[in-house]
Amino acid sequence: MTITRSNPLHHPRYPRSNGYDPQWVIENQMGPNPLWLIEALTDVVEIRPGMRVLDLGCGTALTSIFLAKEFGAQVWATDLWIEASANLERIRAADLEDFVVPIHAEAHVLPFAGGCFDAIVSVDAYHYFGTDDLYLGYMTHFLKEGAQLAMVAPGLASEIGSKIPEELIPFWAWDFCSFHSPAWWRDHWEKTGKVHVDVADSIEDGWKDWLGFSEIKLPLATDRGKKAATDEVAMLRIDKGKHFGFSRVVATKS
């Protein structure tokens, strides 16, 4: 696979992400562009040099590498689907072995001490495990007092419940039930009393970023993934941001 344009991922809103090899990003992506999403998240959460950061559901560790390289954070790149040894290869290739520690773990069985982290971030992953009413209590156990939890995930402009819009029915997958609006996430977190929600919004033009990246990836999809990739592009083109986007939420441990 070779990307022929000099940088098809150049984006005026994500100047830090523009410095990364687009072929590296596309070869290692597992969904919407993770660098755009983590950069959008760091616009609203402070990451400082030396901070101990848990990157939960890091996938291929692109977001962990970004946090270490751009902000000098100490990052624990934690994922279930990608083996730690595979992520270590990418971390070493980026010359960040002293900054990023790869961990293979399930989100409900994390091998960390309480109060271990200055921040927890999660990109395109938290909705897979964090909709459980009790999960936030588990997650905040690993944060220091006054530390922040920040996530960005595919979401909705507003809740639609079981009334799926007719034009989206051909594309709707059952697990889209985990997509929620910023307002839903705010209530879901604040009702626990464990955190104060500082930010709950949608990323500006997030659906356009999602669609643009999906269109770039589409010609590179394998035969096995071609239909899903084609459906995703068609769905986003039809929706035009009416329903789909990215929910971005940041909260401080109470």
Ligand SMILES: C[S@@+](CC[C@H](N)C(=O)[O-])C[C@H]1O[C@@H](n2cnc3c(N)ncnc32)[C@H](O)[C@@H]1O
Second form
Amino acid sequence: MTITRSNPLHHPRYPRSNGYDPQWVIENQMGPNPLWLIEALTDVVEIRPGMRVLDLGCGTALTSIFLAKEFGAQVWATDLWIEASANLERIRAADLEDFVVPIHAEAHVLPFAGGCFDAIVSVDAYHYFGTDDLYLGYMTHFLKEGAQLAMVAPGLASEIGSKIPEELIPFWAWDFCSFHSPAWWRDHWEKTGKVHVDVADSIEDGWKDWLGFSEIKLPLATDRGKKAATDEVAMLRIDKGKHFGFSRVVATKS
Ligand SMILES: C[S@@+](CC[C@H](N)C(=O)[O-])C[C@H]1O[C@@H](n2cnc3c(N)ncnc32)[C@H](O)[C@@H]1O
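Would you mind generating the form predicted together with this ligand now that we have the form predicted on its own?
All chains and molecules follow, beginning with the one already shown.
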């Protein structure tokens, strides 16, 4: 796959992401553009040089590389589906071996000491495991006092319960039930008493970015992935941000 246009991923809202090779991003993406999402997250959570950051569900570690390169953070790039050795190759190629440690782990069995992170971030992954009422308590165990947990995930503008909007029925997948609104996430986290929620909102025009990136990827979809990719584009075009977007949530350990 070769991208020929100068930078099809150039985005005025995400100046840091514009500095990355679009071919590298497209080849390693596992969903909506992870660099735009982590940049949107770092707009509302402070990452400083030397901070110890857990990037949970990092996939191919693009977001971990971003955090190390842009902010000088020490990142534990942790994921289940992607082998640590595959991520190590990408980390080495980015010359960030001293900053990013690849870890293969399941989110409920993390091999870290309690209180060891200054921040935990999660991009397009937390909804796979974090909707469990008890998960936040487990997660905050790994944070220092006063440290932040920050996540961005596909979400809804508001909760729909079991009433799938008529126009989305042809595209609806059962696991969209893990997509929740910012208000849902705020309540889900605050009711534990373990954190104070600092931010719970939807990323501005997130659906447009999701659609734009999906349109760019569409011609590159494999035969097997073509239908899902086509449906995703059609669904986002019909919805026009009425329901779908990205929920962004940041909280401080109490
Ligand atoms: C859609 S991908 C996103 C990857 C990456 N954050 C990105 O934005 O490109 C979701 C990621 O969540 C991770 N994940 C899902 N369930 C997990 C679990 N139980 N423990 C650890 N990681 C998990 C998967 O391994 C996968 O890489």
